[in-house]
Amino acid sequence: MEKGGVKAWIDGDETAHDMLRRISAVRSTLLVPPLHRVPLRLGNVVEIVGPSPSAKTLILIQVAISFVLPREWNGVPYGGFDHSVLFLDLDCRFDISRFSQMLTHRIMEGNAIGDCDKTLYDLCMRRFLYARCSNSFEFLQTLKSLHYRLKREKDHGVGVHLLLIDSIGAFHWVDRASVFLSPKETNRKKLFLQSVSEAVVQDIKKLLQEHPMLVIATKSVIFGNTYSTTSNEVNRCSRNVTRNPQQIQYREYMPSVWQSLLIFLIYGAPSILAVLCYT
C-alpha cells in the first residue's frame, strides 16, 4: 500500500457521527446499548432493572422506534426491523409526545433533506400498539386478550414481534400491602402474591408458543443487601451482579416463579452496565 493510501486510511473519511449512523442503518440485527450486548432471539424474556434516572423507559421507546421503522423507504436506509410492537404501560406514565418526537428525529436523521416523511410516520406510529394497565387485574385480562389481538393483527398481514411491559413490578407493593388489609381472608394473600404472579408467567408463555415474540420489561431496582418479607412465596435473596471492580447489591422482591421466566438480566445505571445470563 503506497504512502498516500495508508495515510488516507488511516485519515479516514468520515465523523465518528457519520460512522454511527451508517453503521445503524446497514446493521439492522443492532439494537441499542445495552441491549446490543445480549445475543436476543424471539421467545426470550428480558429484564431491565436499574434505579428511577437510569432511563429504562427511554431504552424500551428506543427500541420500540428501531422495530417500527422499516429497513429501507423510498431508496433511503433506516436499519429498522419493519415489525409492529406492543407497548404495555404499567406505570401509567408514558409520553406519547416524547415517542412522537423521538421517532421523528429518526425519521429526519435519515432522510439526506432533513424532512419528516409523513407517509413513514404515520405507517410508524399505527404500528405501535398501546395499552395501559392501573391493577393486576387490568394486566391479566389485558394478557389474555392479546392473543386474539395479536391474531386480527397477524390476519391483517401486521407481526407483532415485541412486547414491551414498563414496568413489571409497578402494583407488587400495592397488591402486598392489600393482603394486610383483610387479615380473615386468607385467600386474598395467595392471590394477590403468588397466584397473580403465576397466572402472569402462564399468560405469558402461552403467549410466546403462539406469537413468538422477544420479550422485555422494566423494573425499579431497591438497594441492600438482604431482603425480609412475611411471605413465604417471595424469593428472599438479593442477587449479586458483579462488574468487575464493582459489586452491585439490590434486593429483589418480584417472585420467583417470574425470575425463572427471564433469560437475561440487564442491570442499567449512570455508571453502572451488568448482565446477567439465566441459562
Second form
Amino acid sequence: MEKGGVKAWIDGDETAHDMLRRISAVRSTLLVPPLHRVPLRLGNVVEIVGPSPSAKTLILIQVAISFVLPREWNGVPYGGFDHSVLFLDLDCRFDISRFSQMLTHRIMEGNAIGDCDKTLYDLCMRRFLYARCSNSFEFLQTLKSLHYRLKREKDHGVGVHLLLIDSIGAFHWVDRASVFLSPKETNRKKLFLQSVSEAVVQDIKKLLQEHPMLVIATKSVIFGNTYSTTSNEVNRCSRNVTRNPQQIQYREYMPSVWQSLLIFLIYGAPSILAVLCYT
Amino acid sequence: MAPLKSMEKDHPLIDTHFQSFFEDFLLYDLHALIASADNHSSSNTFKQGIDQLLSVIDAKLPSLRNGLQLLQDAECNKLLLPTGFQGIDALLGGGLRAGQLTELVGPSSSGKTQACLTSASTVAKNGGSVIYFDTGNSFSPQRIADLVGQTSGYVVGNQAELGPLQRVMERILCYSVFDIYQLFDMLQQLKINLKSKIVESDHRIQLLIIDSISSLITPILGGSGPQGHALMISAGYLLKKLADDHNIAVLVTNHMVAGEGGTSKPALGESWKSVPHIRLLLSREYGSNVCNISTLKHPSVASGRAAKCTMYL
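Having seen the form predicted on its own, I'd like the form predicted in complex with its partner chain now, please.
Once more the chain from above appears, this time first in line as the rest of the complex follows.
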C-alpha cells in the first residue's frame, strides 16, 4: 500500500467540528443536548429540571438562538427555524449580554469569513421578545394579555413559535404562604397555590390552541438532592431516576395539574442527564 | 393589580354587581367567564366590563421588549462598578454590575466585611452614593477613612484636608438593621424615595450593601410553615426589582453552615440559590493575608474559576 494512501485514510475526510458544522447547517433540528434526544413538535410542553447551577438557562438560550436564526442568510446556511421567541423571565435573572455573546459566536461560526453580519444580528435580536414577572399576579396578567400581543406580533412579521419560561416554580414558596383575603371563606376551599397553578395551566392550554408553539420551562430543585442507595424514605411525590448504581431522588413540588400538561421532563444534574417521558 | 373595588371610581362599569360576580378575575378562564356572563341578566354590561378590565391590564403591563432594546438598556444604564477589591474585580471582569444581585459567601473571618467596606469606599470615592445595611455592628468608619486615605492620599489627621474625606464619607449612609421586617420597611421606604425622586442630587445611589443578609433570614427559616421561605424569596425579588428599576448594584453576604460529609455549604438553603445573579465564594488561610475567591455561579464564567488577592489590614 502506498504511503499516501494509508496516511490519507488515517487522516480522515473531515474533523468532527467540521462535520458538526456541516450537519447543523443542513439539517435544522434542535441539536441542543439534551433536547436532541426527544422528538419535539409545536404544542409540546417540556420541563427541564435541575439543581442550581446546572446550565438550564443556557439550554434555553441555545434553543432560542436556533429558533431566531434564519434557514440561510446571504448564501450561508445557518439551519435555524426563522421564528420569533418569547422569554418569560420569572426569576428576573436573565443576562442579555450572555445571549448576545452566544448569538454573535454562532453567527461567526457559520460564516466562512468569520465576522458577524450586523443586519443578521439585529434581525435575530429583534426576534427575541422578553417580559419579566415578579409575582404570580403579574404572571397571570401577562398570560391573559399574551393572546392579543402575540396576534399583533404575527401581524407585524414572523409569529412567535417558542415560549420559554425561566423557572416555573419561582413563586412556589410565596404562593404557598399566601392565603385568600376575603370575608367569604366558604367559597375558598382550595389553596391559593392550587388555584394559581390551575389558572396558569388553563391559560397556557388556551394559548397553545390559538398560537401553536413549543413551550420549554425550567425548574430548579428546591428540596435538595439526596443521594441514597437505600430508599427508606419514599415520598409519594418523589420521582426516582436510576443511573448505574446511584439512585437520585428529587421531590416534585409543582401541583399535579402542571404535571398533566407536560409532555417531556428532562432532568439535569452536573454529571448525569436523564429524560423522562410523560404520555 | 388593584382590587376591583378601587377601580369602581374610574370605571363605572365595574360596579358592585360586577365585583360580586367576578371575584378573582385573574384566576378564571376568560372564555368561561364570558360564557357565565351570558347566562346572567345584565350580560352586556358584564362583557363590556370584562373588556375594560382587560384593557386596563394590557395598559398597565410594560410592553414586550426585544433583544436590541434590552441590550441598549444594559449598555447605557447597567454599568460596571469597580469595587477596589482586586480579587472580585478580576473575577467579575471589572466590578459589580448595576442591576444585578451579587452574593459573597464565606466562613467567618474570610474577608466578606472587608470586601463590603472596600466596595463602599471605592464607589463613594468615585462619586456615587452607597447605602449600607449593617446587621452585626461591623461597619467601621475608621476603616473606611483608612481605605479612602490609602489610595487617594487624603491625610486624615490634618484638619485642613478634612473637606474631601468628609464629602466621601457623607456619601455612605449606614443603617443598622436587626430583623427582616425592619429590612422590608427600609427597602419599601427606599423604593418610595427613589420613585418620587426625593433624593435628587448629583450623587445617585449606585450601591446597596447588606452585611449580612443571612443573619436576618436564618432566624425565620425553619419551622414547618412556608412563611420563612416566602419572606426570603420576597426579599430577593424586592432587591432585584430595586436594582433593575433604579440601576443599583446590590451586594449581600452570606455565611456557611455544615453540609453533608463534613464539608461546609452556603447557608440559606436550596431555594436561595436561584435568587442572586452571581455567587462568589471567599476563603482565607488562617494567619495569612491572602484571600481566595472563586465563582459559585455566574452567567458567563464557568463555576470554579478562582482568583487570589492580598488584603491589606
